[in-house]
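Just one chain is shown here, as structure tokens, and it is the form predicted on its own.
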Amino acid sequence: MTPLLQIKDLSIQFRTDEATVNAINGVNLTVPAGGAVAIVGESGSGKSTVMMAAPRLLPGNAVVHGEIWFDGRDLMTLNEKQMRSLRGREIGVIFQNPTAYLNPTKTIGQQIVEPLLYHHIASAKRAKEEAIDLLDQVGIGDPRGRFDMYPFEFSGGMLQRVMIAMALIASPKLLIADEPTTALDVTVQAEILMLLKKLQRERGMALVFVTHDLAVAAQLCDEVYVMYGGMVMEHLPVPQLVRASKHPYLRGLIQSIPPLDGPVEPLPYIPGNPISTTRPLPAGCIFAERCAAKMSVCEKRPPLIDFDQQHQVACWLAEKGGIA
């Protein structure tokens, strides 16, 4: 597939009084047109830093180092008018707590036809049509009387719907997910998953699916990029999720999911705690440090690895054929 977004070599550090995080260091990631890929990691490794910054979304304390290319456009050349004319129109959004980037003020109707009119992509009369229509393809029951509704009449897996609509409302061509299902609950929950695979597929877009849940990934995407210490740790298709992982972090990962059946018993965990990223950064392996496959080479940075295309590692290990 071509890419539709390619991120090539991202550093991102973020620049306090008190001191300079370390978010990102080196990432490459593709995403093919149509394609639904998966950043997985703990909560601090980067996987929501990367992708804010390709929307250019980040904080202005970021200092941003790489370059990243949106449908052969060098996002970071473009000035902030242009940027606005991508956001919303050919790139789509939809945050963690909706709650948060909802206007309370604004009812849902305004709220979510606000792209169109901004980009004068339809009439306000064309406008409530389309996102009326909308609202129903994402499961809001009667959604032209919740259309005049505000963010207060809501449920939270409602919300998410609405951010959904929000998000989709102009047909991009890529959707960020950043974590959109960790406040609801498991039911509502894989109703989000459902609709947000159904309508990847229905309209051809690209997604990218930010998670904590490796497990969820594999569900809704075809690839994942798994992140550990705001880099790239390994790279591969989900259907080689378990049996061709080779990076002891991943392999960690994996070996903590629950089973769904089977005696309850202690599940494997990975010792230690993620890695400072206020401090410099190590001259070996960034994982080391917690890993139980720790060698001598490992105080060089590892390489990274190509199996194949689609298949990459940054482990010494790998050299070996992985860790078991």
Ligand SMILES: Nc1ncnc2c1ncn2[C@@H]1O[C@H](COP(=O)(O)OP(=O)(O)OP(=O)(O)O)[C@@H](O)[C@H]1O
Given for the second form:
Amino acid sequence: MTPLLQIKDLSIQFRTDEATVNAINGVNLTVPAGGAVAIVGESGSGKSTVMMAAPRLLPGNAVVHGEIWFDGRDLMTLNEKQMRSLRGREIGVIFQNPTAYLNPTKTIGQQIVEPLLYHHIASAKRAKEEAIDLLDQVGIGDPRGRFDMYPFEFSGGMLQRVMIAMALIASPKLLIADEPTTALDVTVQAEILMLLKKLQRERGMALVFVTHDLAVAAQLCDEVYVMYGGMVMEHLPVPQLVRASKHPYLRGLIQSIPPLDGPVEPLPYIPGNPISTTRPLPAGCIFAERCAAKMSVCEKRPPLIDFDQQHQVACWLAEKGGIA
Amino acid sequence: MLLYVLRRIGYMIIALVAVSFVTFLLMRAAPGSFLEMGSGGVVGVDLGLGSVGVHDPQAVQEFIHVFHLDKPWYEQYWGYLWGFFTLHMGTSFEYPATPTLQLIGQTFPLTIMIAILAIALAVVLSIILGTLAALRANSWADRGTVLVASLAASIPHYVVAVFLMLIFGVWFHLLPVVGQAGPKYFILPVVAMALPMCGSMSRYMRNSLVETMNSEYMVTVYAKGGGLRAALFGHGMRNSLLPFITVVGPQLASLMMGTVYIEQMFGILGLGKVFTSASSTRDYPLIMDSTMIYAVLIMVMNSLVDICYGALDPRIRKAQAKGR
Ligand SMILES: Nc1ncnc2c1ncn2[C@@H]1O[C@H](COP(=O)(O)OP(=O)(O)OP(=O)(O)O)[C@@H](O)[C@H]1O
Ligand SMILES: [Mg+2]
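If the one shown is the form predicted on its own, what is the structure of the form predicted in complex with this ligand?
Below is the entire complex, every chain and molecule, led by the chain shown above.
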């Protein structure tokens, strides 16, 4: 498959008054058209930053270097107007906290139709019909009545459905979902995930799913990028996740997923704290100080080593077949 | 909704009784009386009650009787209050030939016109200035307005009035400075009242808009393909007007007091003028009636502000519709 989105050597710093944050430190990432890709990592690993860089929605203090190829264009070279014509129409985004990301003083109907109106895709009347249709598809009962309601009259799960409808109304080729279920309770979470999967399949749309939950990523996606300290530690197809993962960090993450059956035991966890993004990066492997399998060669930073087709690992162990 | 209105009116009546009672006490506690300080105090001048002077004990007795000044204080107070609520205010000491109701009817429209024009001008100016400053947040233009705003906020109405009179009336002869012979005469008074209000109000608008434009739902607007115009006029303005309107309310009381100075300085025969002359001549009935009119005005304007607020905020609008 030809890649729909290809991020090359992306690095991003945030300039703040106190310090410069090295949020992203050389990321390469590919999303095939119609594919579902998960980006997994701990809080602060730079998942949101990478994906918000694609539609160029980062705040003004972000300094971005690298290339972001989308559908044959390098988004880094587009001007603001060209960029605007892409957002909402070819790239849809949904966010973690729907309550904060919806305007409290406008009806959800007014907000859902906006992509169609901004891009002059449909008249206000047509847009309303499409929105009602889509609200029905995402599982909102009585969509016609709900159309004129305000966000405070909805539950969190319903608002996230509204957000999904809003992101999809202009039929984008790529949907970026930044932890869309983290703020919801577990049963609602499962429903939303199923809905996303269903819509992605039906529409043949590419999906980038940002999450800290490896199990969710495995359910929903075809391949996984595991991030740590603003870098990709490992990239592999989901079917190989459990058996073929090589990086000690990813191994740690997998082992800390509670099993559904079997006795309740204390789970293993990865000791130490995530690497500081405000200090200069170490010369060696950025995971070394927390790594149980640390070797002397780890003084040198490992590149992303091709372990297999579709499988890269940033660990010296990969050369020897990975951690046991 | 009806319940809400009724409750609101109930509060207003209680507040009015409190205001009138305090006024009554202070008025009676103030030294001097109409007979010494009003036009009758100057020997031989026509009091309007026939030729009554302080030296004519019989006329003084009659005066005291006509105005119920021989009754106990609570009966007098009740008389004023009941007269006001039933619009049977009788006449004042100073103008026994003109019913007070008519006097208020003549002067009140001028005052309310000046007040409303001033607040409208101040609101429009503040919104424009605040928006410009917000769009250029932290630029030199923004910082410049901070200086001007804090200057304007610390200079009282009457000083601004003197400057305006000097510049437009005395130096450039562009506008008349005293009188009320036509629309031109009201320009300077209205501007003199509006400018000091603009200082703090435009700052508030600016801060409120900056906060709105940085909120998370604005990211959604951009993610949908909206530009600055969609963000500002489609979402930002309305949401920043909400907190802005709450600061307009408290300005109203000082605005109404401002009319008293302004009418004095520009020689306009409005309610403020009636109020000042009534106070300085100890014209008891007129003090009571004009104070209560002022109080009613301020309360009505505050209610209008609340209604505007409700109209802008769907949460409050819906709650009111349900009749909380
Ligand atoms: N606007 C900003 N200004 C300064 N630093 C920022 C900004 N946004 C993010 N960062 C920093 O960049 C790093 C990566 O943040 P990012 O939000 O991408 O992490 P994340 O993986 O999405 O985490 P989470 O799971 O908490 O959402 C963090 O260290 C964060 O503190
Ligand atoms: Mg995030």
